[in-house]
Amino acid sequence: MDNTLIRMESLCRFYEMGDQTVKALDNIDLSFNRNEYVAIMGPSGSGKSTLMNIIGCLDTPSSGTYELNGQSVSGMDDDELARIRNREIGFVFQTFNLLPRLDCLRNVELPLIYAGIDAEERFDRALDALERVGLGDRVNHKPSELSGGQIQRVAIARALINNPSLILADEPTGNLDTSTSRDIMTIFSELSEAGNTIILITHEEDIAQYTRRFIRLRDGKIESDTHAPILE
């Protein structure tokens, strides 16, 4: 069996601003396996944003091809587009994005109510979820009566929900404080034990040393690819 979930082949991502076209991606040539745990790396301007929404289906590519566990999306349109990141992509960003009426409870479940899978199954799937992260005696709290730590454990929660191919971690530590930011790297390495694939975009130097892959643009090109060495 193949063991790749994300093959990118001659990708570009070009962008027009006014007469002048800024490449943001240039002719990449990437792929990533299941179970792997990277951290994409790159100062302002390097094309990781650019290369994050492409992964993650928010955007495609000018030209070059995009392969997701098996499924060309280089030429998806829209509907199919997202109908991909909803059964295959969970995404954890810095800003959380939780909805502040809804309880912890309510916030994991809203992929499934997308999915259309009835009311009780939501219930269990969204309270193991919840229990993953150590927040089983939280499921009935607003993002208001939680930490910074808390509401980011519960972005990490609605992201498993659907068993998805891969979680992609957008700064996940952006808005946390040291301390904080080493509990949700933990439970980002326990995932990643238990063979969930994880990508993570980070600026951060010691947020990156948790994965076990580092990848380097700049320019919209690849700088460096390297592995964590393995420890006897």
Ligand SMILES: Nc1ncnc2c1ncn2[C@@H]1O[C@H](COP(=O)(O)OP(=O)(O)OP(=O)(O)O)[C@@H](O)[C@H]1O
Given for the second form:
Amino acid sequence: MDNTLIRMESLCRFYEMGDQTVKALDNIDLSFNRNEYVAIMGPSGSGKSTLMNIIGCLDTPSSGTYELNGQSVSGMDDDELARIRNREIGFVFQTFNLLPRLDCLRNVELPLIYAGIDAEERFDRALDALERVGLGDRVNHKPSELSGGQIQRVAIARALINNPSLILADEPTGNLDTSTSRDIMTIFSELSEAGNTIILITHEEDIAQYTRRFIRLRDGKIESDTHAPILE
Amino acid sequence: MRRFWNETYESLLMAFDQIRGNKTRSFLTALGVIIGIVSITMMGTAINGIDAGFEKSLSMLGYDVIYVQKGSWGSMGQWWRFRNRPDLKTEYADQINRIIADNPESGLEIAVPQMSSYRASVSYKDRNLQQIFAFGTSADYLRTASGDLSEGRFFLPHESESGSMVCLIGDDIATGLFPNESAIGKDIKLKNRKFRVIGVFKKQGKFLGLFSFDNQIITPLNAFRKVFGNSGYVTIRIKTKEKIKVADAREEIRGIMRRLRRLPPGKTDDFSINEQQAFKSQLDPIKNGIAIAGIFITGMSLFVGAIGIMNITFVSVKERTKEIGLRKALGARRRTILMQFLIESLSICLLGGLTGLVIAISITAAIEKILPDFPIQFSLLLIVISLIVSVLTGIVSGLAPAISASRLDPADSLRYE
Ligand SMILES: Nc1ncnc2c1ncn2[C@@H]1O[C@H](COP(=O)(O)OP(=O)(O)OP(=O)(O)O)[C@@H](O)[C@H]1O
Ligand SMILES: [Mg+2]
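Okay, that was the form predicted alone. Show me the form predicted in complex with the named molecule next.
First the chain shown before, then all remaining chains and molecules of the complex.
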């Protein structure tokens, strides 16, 4: 079986700003295999978030091809994209993005609601996901009653719950202190070892060091794409 | 399908959560709907009540009884138009009965004379009642009238003929003159003449809240004449046969009366033929007035309410842009977001509608308690209409914001602060 999860060919994303065109992504060729653990780095404005949006099917390229699981997303409408996001992708955001009025359990089960899964199964799976990130004892807490690191772990649980093909994290440690960041990265590493594909965006080198492939962007172009030396 | 119900249920939970989280705002939003629903139900209740009271009153008059009189009910307050007409005679009743008897095709059953005074006074010992409606009639009266006796009997043909000084009284008079004892067999005074009470009518209530059937005293016609002379106001009560159209009966009566009055063709009638229908046409403008005012108030408040809800839902969409982006990122489809916001505005409107209904029902109950005679009636139909109106308001006002929310771009929304 083909091990390629994502394939991008001469992918561009332009923003029209008045009479000016911002080339947020300029002719990107990139592919990711299953079970890769990747860090995307680059200075501010280099196009990291734009790339992440396209990989996460939140946005579509202006030109070029983007295939996920061998499926091209170019022709898809909003609802098809929503379905792909729901089934294939788990998002972790820098600002956590939990719904403040829902408790952990209900935040985590949200993707399952959109997948049309029954309450009972949702409950079991959400509990399971929370246990995996070490929050089995906080299920009925609201986000306001948790620390930043705990909140981000809830968000990771939410990203995991659909067994997505891909976990996408945009600066997941951007709002966390160093030791909490380390905890979060440990979780990502464990998930990677468990077979998940993880792409994370960061501008911190030591965070990137947890991963095994480093892609550097500059001005919408790939500056470098290196793999960590294989250990052992 | 299962997904649909799951999402709907979740949307409901979220909607209530949102409403609970913004109580004041939700209440202000719902206010327009509350006012609208209160006004729509109060209007409907008033119209229902008037209708019900009216039906009850009309049934007292009798659907199949036609009243020949000097004046017309259809133009109340214009008595001067009929002032110059000759008075009716009680003898017409006998003459009409003879004509009916000679004509096997007649649609009429019987004519009964009635001569009345509406300012009589009655007394018993030291008790005294004023403004009593007194009239004399024949023994056939009961065939043309509603109302059962609670005690005693009606007078018999021979009592009627001879003008026996006996009478029947309404319930109010009975309780007014005889609070603690039976009225039967007592001698009361009507215009200083002694009458023996032989029957008491059951309580009937007021006719259109104006005229009380419980405040009347009935004597044989000849006895009435002995007391009041020939000066009373004459009504010929005519009962129609079953299944006869009122219009046909009227025409027949009109012909008979013109014959009795010897009116040449071309001359206008100098009498009026009245029946309960005349009241209906009197009442319609009142009902229409209430309906128009009610619809206007309802429409205005619902319109203002709908605009308010639309506005607030737009604000809510704006405020929750990031939430919408997140939900979309997690897999919410357009219609899911649309539903969520629609259900939210729908819930606010429904809650507003229910609140309005509760208020309206309380007001109705209060009015019923304070004014038991006031015709008022709440109906299931009104509840259904109110709820439908609330739901429609919710959909109309929620649709535009909900559509705009469903179309938000997920990437842009997530960046929104
Ligand atoms: N919605 C948009 N409309 C117009 N221009 C945009 C939009 N989104 C991004 N851009 C532009 O595209 C370029 C890349 O932006 P992007 O957000 O991908 O950068 P980034 O690498 O994530 O930066 P940072 O590290 O600050 O988050 C920037 O020049 C930005 O101004
Ligand atoms: Mg960014």
